[in-house]
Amino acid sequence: MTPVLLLSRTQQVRLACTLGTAILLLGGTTQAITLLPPDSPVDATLTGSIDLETYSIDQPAPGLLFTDDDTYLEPRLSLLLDLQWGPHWSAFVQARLDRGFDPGARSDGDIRLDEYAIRWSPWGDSMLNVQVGKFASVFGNWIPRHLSTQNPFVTAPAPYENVFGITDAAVPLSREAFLGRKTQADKKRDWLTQIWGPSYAHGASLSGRLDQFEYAFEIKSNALSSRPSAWEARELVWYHPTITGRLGWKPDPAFALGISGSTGAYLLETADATLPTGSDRDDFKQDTVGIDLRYSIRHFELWSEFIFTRFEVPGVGYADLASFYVEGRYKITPSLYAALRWNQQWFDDISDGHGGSPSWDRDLYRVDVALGYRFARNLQGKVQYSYGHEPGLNANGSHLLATQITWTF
C-alpha cells in the first residue's frame, strides 16, 4: 500500500538514519496550524507528531510486536485536529499513518482515524463533560499518558500489551485445548490482552472534577481486551456493551489515587455460532478492577497500577489473572531523564478435569529501563532495554532494545 514501508531491512536502517537526521534538523521549529480566520466563531487547530521507532528483538517478539524480523522499523505520522466553538462545545479527530496500530500489524502500511469525538461542557468548566465518539478508555492512569510525548518508555506496561490464550472470535473446543495454549507461541491475531493499549472503542462518557475528586464513566461497544480491528465503526454491535468507570482522589498536584472497574461481554459476534446451546455472549464477561497511584516529589515521578481480571470462558469457567507494574522517572537534568519499570503478571490455577490444577497461562515478569533526552521543546528521543521471563515451551524472547524519536508540530 505504501512503498516506503516495503523496504528491505538494510534500506529501513538507512531510512531511519535519514529521517532521524531530518527530524533533528527540524527540532528548533514548532508551530500549530490555525485553519480558520481569527474572526471565525469556530477555532480550528491542527497539530501532529512524527515518531520513528526501531526495535531489536529476541524472537519470538514479546508484547504487541507483530514481526518475525530481528530488527524492525516503525515510522508513524499522527495528526490531531481540535475544534472549539464557544465555551460549551468542542471536538477532536486523531488520524495516523503507520505500519499498523501495533508495530507490524499492517506491515504494508495503514491509514486510520484512531479517535474522533464531540464534547459538551454544559457549565463551561471541568465539573461535567459529556463525550460521544471513538476515544481512549477512562480506566487506570497509564491510558491518559499513553502517547509517545507522555510515556517515559517506548512500550506499554505488561497489562496493556502482554498476549495470552483468551480468544474472542470462537470458544475453546475443550478444556484440554484451552490449557494447551499455554505451551504455544503467542497467536497475536487471535488472542487477547488484559487491556489492549488505550482501548479506542466507540461509546459515550461522563467525566468531571469536583474539588479534590475526579470521576469518569463510559459505555463502550467493546470490552477492554478487544483488539483494534473490533474498534472500527463497521464492527459496531451494541447488543452487549461494556461499562467502565474510574473514581479518583487528587488532594494536591503531587498525589493522585484512583480505583477503576469494568464489565462487559468480550466475545465478538463471530463467536455466536460456537457458543454452548442456550447461552448468549452476555453470559461470558470480562470483569476488571484496578487501583492506580501517582506520586511526585521534586525531580522524581512514580506511577503504579494493580489490575485484576476475570474472564468467563465457555466450557472452562473462570480464568483469572492479576497484573502489577510500578514505574518511576527521575529528571537528571532539565533535558535528560532515566526511567525504570517493573512488570508482573500472574495466572490462576484451573482444573484440568483429571485431578490437576495447572495455571492457565505463563506467569510473566519484566523489567524496562529507559533514558530520554529532550533536544528541543518539540523534539525528544528515547532508548529502552527490556528483559522479560516466561517459563515453558515457545515462550516470548527475553531481550528487547527499542529507540524512539518524536518530533511534534
Contents of the next structure:
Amino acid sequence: MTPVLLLSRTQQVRLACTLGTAILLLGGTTQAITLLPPDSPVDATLTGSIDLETYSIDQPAPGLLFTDDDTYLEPRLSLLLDLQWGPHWSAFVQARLDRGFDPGARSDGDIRLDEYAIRWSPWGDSMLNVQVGKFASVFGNWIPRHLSTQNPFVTAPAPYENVFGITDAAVPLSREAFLGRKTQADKKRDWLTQIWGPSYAHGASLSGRLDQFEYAFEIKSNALSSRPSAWEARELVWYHPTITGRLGWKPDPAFALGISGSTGAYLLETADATLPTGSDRDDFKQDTVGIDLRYSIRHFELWSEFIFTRFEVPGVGYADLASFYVEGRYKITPSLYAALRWNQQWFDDISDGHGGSPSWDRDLYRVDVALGYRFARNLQGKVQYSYGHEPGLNANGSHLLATQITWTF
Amino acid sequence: MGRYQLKAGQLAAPAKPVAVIYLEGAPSARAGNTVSIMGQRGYQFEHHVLPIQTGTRVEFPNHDEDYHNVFSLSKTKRFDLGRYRMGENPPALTFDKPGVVRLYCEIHQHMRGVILVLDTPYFTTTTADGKFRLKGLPAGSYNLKAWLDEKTILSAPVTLKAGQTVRLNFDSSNRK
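The form predicted together with the partner chain, contrasted with the form predicted alone above:
The complete assembly is shown below, putting the previous chain first.
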C-alpha cells in the first residue's frame, strides 16, 4: 500500500478532465505489448486498462462505495501480465493502482496485486486445468464477466456489493445487538456482503470443460463474503478454508445454466476472543448455493442468478438471506447499448427472544439502468443510474449516478 | 480471470499475412451482384485481409461450434452482426465506400481481420511469400499499389500495353 493521492473536489474534477482527455486521445491506439522475442520459449504479453469512474451519490452511499462525499472520482490503472510456456504451463499477474479495491476504500491511493496464479494444463487443452495462486472465485456467472470491459454496468449486482449486518471481526454481544444493526447505517469496514465482488482469495482450483459440461472446484483461504483486506498474502491462513464449486451445462451457444455451492468459516482470527467457550471458527460457517442462467441471441444478452446464503451467527443461530438479479443488454447500434438490471435481496426472520420474529436486515430492491457507447474497439464509456429502496432508519440513499470510461491496450 | 475456454484443437493458427495488389487509376464500374465470403473457422477469420470492389456483398458464415459476433467500428463501415451460430448466417452486408474495414469478434478478442474495399476491379492478393499475378488489365499508365497494412502501402508506376506481360518488384522505399 502506497499513499499516492489526497484530492480536493477541484483536484478531482481536474484529474477527471485530464484523464478523460488522455483516454479519448489514446482511444484507437496500441495493442497488447509482447515483452519477449518471438523465438523465446516463453510468451509474455502485457495488456491493461485505464478506467475513470465518477459517482454522484445520495448518502449514505449504497453498495461498496466508501465515501461520505456526494461526488467521488475513482481512477484505476490495471496491468495484466500473461505468461505461457508451451501448451501445459501458463501464469498471470494482475496489478492495480487506484483509490482502493472498492471506490474510496483507500482514498489516499493504493497499489495491489489483485491476482497472480500459475496454471497447469496436463493435456494442453481445456479438459483439465490446475491453478494455484490468488484469483477470482468460480462461483456463479457474474464473476467471470466482472471486469469493466465485460460488465454492462459500472457497479456489481446486489449479491456482490450490498452490505448487511454480519461481521467477520467479532461475535454479536447479544441477539438484541445483532438485530439492532438493522437500524444502523451500513458499517462497510466491519460488515460483509453475500459475495464480496470477484472474491480474489488465495487458493487452488481444478476446472475444465467436457463437451457440453463445465466444472470448477476451488479451495480458498477465505469465505465468499470475506473482504479484500482478508485476501492479502500477509493475512493468509489455511486453518479454516472455504470450498466452492460450480457445474455448468451449455447445450447450445445461446444458453448456459450453472449451479454453484460454497461452504467455509467466515469469521476471522480477530473474532476468536469473542467466540463462545468451547467453540471454534469452523463451527460458524457461511454456506451458499446459487443457480445461474445466461441466454443470448443476436443483439440481446440476458444473465440471471439466484443465490441463497446461510450464516451461522454465534449466539443467534442461522441468519439466512436470498438474492436475485436479472439483467439484460441490447445493442441498439454497433456502438450503443442499453442495459437494465433488477436486483432483490430478502432477509429471513429470526426470533428476537421476546416472542417476535423480525427480519434480521433490511430487504432491498434496486433497479439499475445503463447506456454504454463504444467509441473504438478499445475505448468505451458508460453511464448508469440506480434507484434502490431499503426501509427503515439510516437506510442507504436511493439514487446513484455513475459514469465510467475505459481504455484498454 | 474471465477468459473463454476452447476445446483441444479448436483454435487454428491465424491466416497468414498477405499483401493486396491493386491497380489505381484504371477506369472501373461498380461491382455487379458480386458476393465474397469472410468466414470464421477455428476461432479465426479465414482471411487475413479480404479485398473487394465497392458494391460487393460480403457474407460472414460461422463454421465453429460456438457463437461469433463480428463487428467493425471503422469509418468505412460500422456494423455489428450480433451473436450467430454455425448455419445461422447473418445478413450479408454491402460495402459501398472504399477504405479499410477492421473486423473483430466481440466474444473472441484475439480474432482480427480486414476487408479492404477498393474502387477498382483490378486487384489480387499475394502468396504468403509475396508473389502475385494480376491478369486482364487495361492498357495505359497507372500506379500499382501493394497494401500491407494501413500504414504500409507501396506504390510503383506501371505502363501497360495490350498483350504485354510486365514483371515488377516493389521497392519498400516507395511508400505512399
